[in-house]
Structure formats: C-alpha cells, structure tokens
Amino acid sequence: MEFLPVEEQMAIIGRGVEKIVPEEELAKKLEESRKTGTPLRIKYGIDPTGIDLHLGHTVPMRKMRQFQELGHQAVIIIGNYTAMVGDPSGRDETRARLTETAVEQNAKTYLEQVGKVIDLDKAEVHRNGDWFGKMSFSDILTLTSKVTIAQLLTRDDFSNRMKSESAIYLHECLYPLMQAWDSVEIKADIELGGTEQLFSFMLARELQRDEKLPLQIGVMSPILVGLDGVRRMGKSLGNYIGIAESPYDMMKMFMQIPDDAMKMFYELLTDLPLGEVDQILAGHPKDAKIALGKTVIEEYHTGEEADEAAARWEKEIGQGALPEDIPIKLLPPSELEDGKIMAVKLLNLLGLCNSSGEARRMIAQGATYLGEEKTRIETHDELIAVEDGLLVRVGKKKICRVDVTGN
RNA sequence: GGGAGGGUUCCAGAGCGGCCAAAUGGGCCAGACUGUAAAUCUGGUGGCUUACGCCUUCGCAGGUUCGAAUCCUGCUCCUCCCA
C-alpha cells in the first residue's frame, strides 16, 4: 500500500479541523504507517437515535472519507448500545432512552445515508451491541472503576447540570466509557467527532493504555452552526439541513443562512480549495450562496439536480415568481353565498389558518392575498368572490388555489 | 427514612385573592427594509364570535371565598440537602 507523504496527508487532514490532540502523535502515526504499509485504523461512531443525519453529523464522515482516500481504514461504530444511554454531550438534560427495536430501525437507515459520504464498501461496520451485549456485570465493574466521578463532573455538560439542579443519571456518566471502550475494541488509531467529544476521547487513551495497545488520536472538527448561523446544526433546534432531502429544500436552507455563516460551511463542507473559496467570497454574497448550496448539493443529488434547484429558488424566490406545486384545496360549494365568502371563514376552511382567529391575526397584519396580483386582503369580514382556480396565499410560505367545483 | 424547594401558556421565567389569557426574554409567525438572508424596526403569538362578549387554561382532585394561577387539604411528579 503507497501512501502520500506525511505532510501531503497532514495538510489534507488538517483542513477545517479544530483540533488534533495529541497533534504531535499524529505526524509519527502517519510515518509509521508509511514505512510499513499499514492503513491507519480510523473510528467514527454515531449513535442511530434518530432518522436523519444532517450536514452537522457529515462534517466528521467527510472527514472519515478523506481519510478513505488516503488509503486508510474506515471504522464504522453503529452506537446501537450507547444509543441506548444517549449521549449526554452538551445538553441540558437527559436524553430520552431509546428501545433496542428502534435502534435497530434506526440504524439501517442511518447506513443508507453514511454511504452516501464515506465509503461503505471499504468500510469496517461494527455495532457497540456486539461487544457490550457480551458484558457482564463483573466486566462492567471493572470498566467503571476506571474513571471517578470528579473527573465525570468536570465535563461541562454534567457541572452546569448540577448548577442547575437538574438531574444526572447513572447510566449517562457510562456513555463516555462505552464510547471509549469502542476504541479499545477496534483498536483504533484516530478517532473523528466534533470538539465536545474531547472527554471521551482522551478516556479512550487511558483505557487503551490499561491495555497496552497503540494509544489513540482525537481529530476534532469544529461544530457546524445551524440555519441561524449561531447555535449547533441539531436536529433538537430544528436548524438543520437534513442529507436526504430534496435539492430545492435544500438549496431554499442554504440560502438562508447568514452571509457570516458561509465561510465556515465551505469549509466544513466542501473540498474547494481554501483559496477559491475566499474569492467567492469576495463576490456577492449572494452568488456565494447559491455556489455553496450547488455544491453541497451535488454530493448529495446529481449536479444537474443541483442546477435546477438552484435556478428554481431564483425563479421563485429571487423573483417571487409563483411555485410550482402549488397545493389544491377544495371549497364545498355549500360555503358560498353567491359565490361569496367571509375573509377569515375562507382562509381557514382552506387550512391555511389553523383558527379564525389566527386568520383574523393575519389579515390585520397584511399578510394575506389574493389572486396572482396578489392583492391583499384589507379587512377580516371582507366577502370574497370565489372562482375556481382562485389563489389564496398567507404570508411568503403558505399559498393554495381554491377547488370549488368539488372535484 | 428525615428536611428543603419546586411543578405557570412552545421553552425559560415573573405572577400582590379581584385590574390575569396571565409580566419579561427566547423561539416562532407576519409586516417594513434587502441581494436571499442575517441584523434592525414594528406588530402578533389559547379557542369561539362581524361585533358587545363568551368559553377553556396555570401538575391532579377536592375545599375556603361573591371571586383563586394565587389561600387550605389530599394525591402525584421533579430537584437538592442530610442519612
């Protein structure tokens, strides 16, 4: 097996990565593996908790892919068991815990979506499950006299949780363990995940150590802001943009993150050449966006998919020209009076209000229209002359055309 | 087992027995602005009603009172402390 040299392969690795600890152990891992021509064993766990990954989780996987391409070998961890537990990794409370069926569920669909970045033919696929459904009790004892609860309870999640009074489990101060014994189990050289993985990463050091095997090395990436461009891509702040959506979804996310936010989306997730991307930045921060979601996008979809996403978001939001699919509802005939309709009955009869009064809110605040000429509606018991085919619309995202033939 | 503090509208978090559908912040929605956004500013954010108004909500169940989210009793759940 031929490697690149050292340097070519650190610079690779060292692309949109936080931090890499021990960073001095990595250069000699990376020699040694050269010299004898052995892939490095490289570890990505995720725990299958929910359905969709988002581009947070492919941040690391891209990572774990690049390192595919330098020869090395991926190691899937499918957290089957620690997924169990639920990771207690920067939240304020405890996960709900999840039932081993749904885990199971989860996990296959989870796979699809991780062969979508990382190669999964060259990939080593492992389920925690195997080794830590095997444990017993005694084994579990001996894992857990490694670590004191003082070193547990400096992780910040756990410490603010005590400040707040809220409450810690037992079973979540194991999740840093079992993730750290993963590593023991395959032996892994380097370990990818975001920068609040730290704890669990050293711990897998000690416990390597404890059995005298090659210790490992944590590759960090930085944690991907969500939509807002301020808090973490997390599926909990419904600020992500999920792998398996469609092209015109996505690129109507991209566009609507923060100018402030693209720099660091290029670089987390794209392999353009640093110094493209800061031209493309110096352009219209418009063009900027719409670059960056095609070019996500293509990884995900086909680069012509890319396109038309692209010049339809242009179409029907940079122009405000009308969707394509547009909704159709139907209007019982039985609700007109001569062919007329009160204001706020009509919108929420089409379901575009979930109550009068909402709609009532939303036609004080000028957000609802009529017709392709969008002329607003002025008053909450306007009587509104319905034709077939009519366009209703409340605000930018909610609009249907009127069915009253009833068919 | 003992003690303390809590459960309020999406979340966080105020709340004097009447002026509480309930402060404030966040989120979300809408309008203005704009290159889409963000930021900013403005408004909105239980339900029913054309309107006056009415109805349901403050862990659960009772009670006191003309009147309770606010007081009392029981239950329940949560957190912390001591053992």
The other form holds:
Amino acid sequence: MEFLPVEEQMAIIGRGVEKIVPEEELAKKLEESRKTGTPLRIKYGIDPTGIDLHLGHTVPMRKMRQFQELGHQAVIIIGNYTAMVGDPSGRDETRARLTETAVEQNAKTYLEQVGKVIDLDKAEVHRNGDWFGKMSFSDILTLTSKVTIAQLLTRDDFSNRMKSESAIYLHECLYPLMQAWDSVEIKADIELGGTEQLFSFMLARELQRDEKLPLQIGVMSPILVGLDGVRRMGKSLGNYIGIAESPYDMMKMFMQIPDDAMKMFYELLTDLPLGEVDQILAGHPKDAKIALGKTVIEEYHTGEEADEAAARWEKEIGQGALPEDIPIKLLPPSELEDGKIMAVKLLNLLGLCNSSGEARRMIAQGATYLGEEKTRIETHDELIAVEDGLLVRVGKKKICRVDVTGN
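Could the form predicted on its own be given as well, to go with the form predicted in complex with the RNA?
Excluded here are partners and other molecules; the one chain stands alone.
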C-alpha cells in the first residue's frame, strides 16, 4: 500500500494531541511502515461500563479514524474483563464493581455506537476476556510478577489515595497491568487514549520488551471538558453530550458550552482547518456554537437533521417561540384556594424551581412568566389564578403547562 509521506502523516496525527511518548520514535515507525508497506497496528481500548458513549469518548476514536484513513490497522479492544475491575485513573475512590452480566448488556450497544466513528468493516475487534478468561492462577501470578507495588504507587490516583489514607483495593492494582497486557496480545504499535493513561501505556512497553516485541508508542489526547467548561466530560458528572441523543437535544447542549471552551471542542471534535476555526471563533459566539453543533451532529445524524435542530433551537430558544414538546405538570386542585396559589408555591410544585429561595430569586430577577403573552410575575407572594393549560415559564429553558383536572 502507498502511504503518505511521513511529514504529512505526522501533521495529521499531531492535531489535537497533547503528548506522544516517546515522540522521537513515531516518525521512525511511520517511515518503516512506509518502506515496507506494512500498516501500523493502532490500539484503542474501551470498557463497556455504561450504555451510552459521549463526545469525550470519541476524541481518541476520531484519532483512530484518522489512522485508518492513513492506511493503518485499527484494533479495538472491548474491555469486558477490565470493565469488571474498573479503571481507577483519575479517581480518588474505588469504582463500584460491575457484574459480568451488566458488562455484557452494555457491550451490546457499544460497537454500534463505535461504528459511527470508526470503520468497523476494516477494524479488528477483540474482547480482552478472550485471553484473560483463559488464564490459570499460575498465569496470573506470572503476570503480576512483572510489576512492583512501588511502580503502581507512582500513579497519581494511587499516590493521592495513599496520602489521604483512602483505600486501594488489590483488584484495582490489576487494571493497569491488564490494560498493558492487551497491547502484548494484539502486538500494538501505537495506543490511543487520554493523558491519564500514561502509566499503562509505558507499562505496556515494558511488557512488550519482556516478550521481545516491538514497543508501542502512546498517542495521548487532552481530556475534553464537559458542558461546565471545567471538569472532564463524564456520565457521572452529568455534563456530557451523548452521541446517541437526538439532534435537537445535542444542539441544546452545544449552545450551553462556555465561550472559552469552544476552541477545544472544534479542535478535538471536527476536521475543520484551524485557520477556519479561528475565523469562526472571531465572530459571534452564538453563531460559532450553532456551526459547531451542526458540524458535530452531522457525524452522528444527517445534515438535514442537523439543520433542522439548529433552526428549531433558533425558533424556540433564540427567538423565544413556544417549544414543540411542552411538558404538562399536574397541580392538585387541593393546592388552590379560590382557584389561586402563591407564585413561589406554584413554581415549586411544578418543579420549575428547586426551592423557595430559588423561586424568589428568579421572580426578583424578572425571569418568571405566565401565559402565551409572557406576563411577568411581579412578586413572590402574588396570587396566581390557575386554569387548565396555563403556561408557566422560568428563564429561557424551563416551561410547562398546568393540568388541574388530571385529564
């Protein structure tokens, strides 16, 4: 196969990458691959610890697709055994262990979602239970003899727990060793992942050296921040955009991204030239977020659906038109006195505010409205006349119609 010149491959691979370890070896591997016409084996492992993948997961997957487009071999590891241990990376407490049944249920939807990013027809797919499930206790002892406790304690997560006297369980110590051994089993040339995986990537090199194999290189992407613009995108934090979500739900979440986080999203989640990205970001932030949302949504849905999602957001939220799917909230008639209820209580009972304090603040800020004509609620103790179908709004995003009859 004819590969692109090494310099061109390096430029493509280097976009959106925080660290390549050891960097000086990558060009040599690419040159050898080009001379021999032999694709490099690119490893990416993912543990089926939940049902849905989010955009943070797609960062290394998109890098994998770039390697595929350069002619290299994608090797996907479905970590059905590592998932039962739980990745301790970046965590200051032990993960809850998943059962084998739960892992298998999650794994069923994983490949379908991975296939939205990576060309699975041209990829190798392995489950690491294929080798770990066959290991005897003697095999496990041999494997664990290849790493010391002192090495494990150099990991930030374990080191931090030691300092805070938090528990480190023995099964957690197996995780980086198992991840590293996956690289031996599939003879990885390059492994993709986040910067928090550095320890496992380097341990894999030691195990490969011990097995007289070529040593892999770690290509590490930055950790994509979530919708708060600060913490890593994650399901446990609820600050993520799932790739299986509807186009409109995705667009609404893209519009919540802080302005200063947009460049990272563009760089890691799109293929737009960085010069074009700078031009987009120089314009109005709202326009930049709509363009970002449409570009990313098109990868998981159709271009027409992305356009429709952007137009619907502009109509319903940007221009304040009524949403297509207004929820109906039941208000027990017993809460009314002569058909009326105090404003603060109404907002709480409808779930539009989480507390009386929040309801008072939103009313004081002039952010609460009644009816299609958006009549402002003036005071927290205002008595609101409630009829079936009354429209109640808090801010731009919270809205419902009242049902007082239960019909």
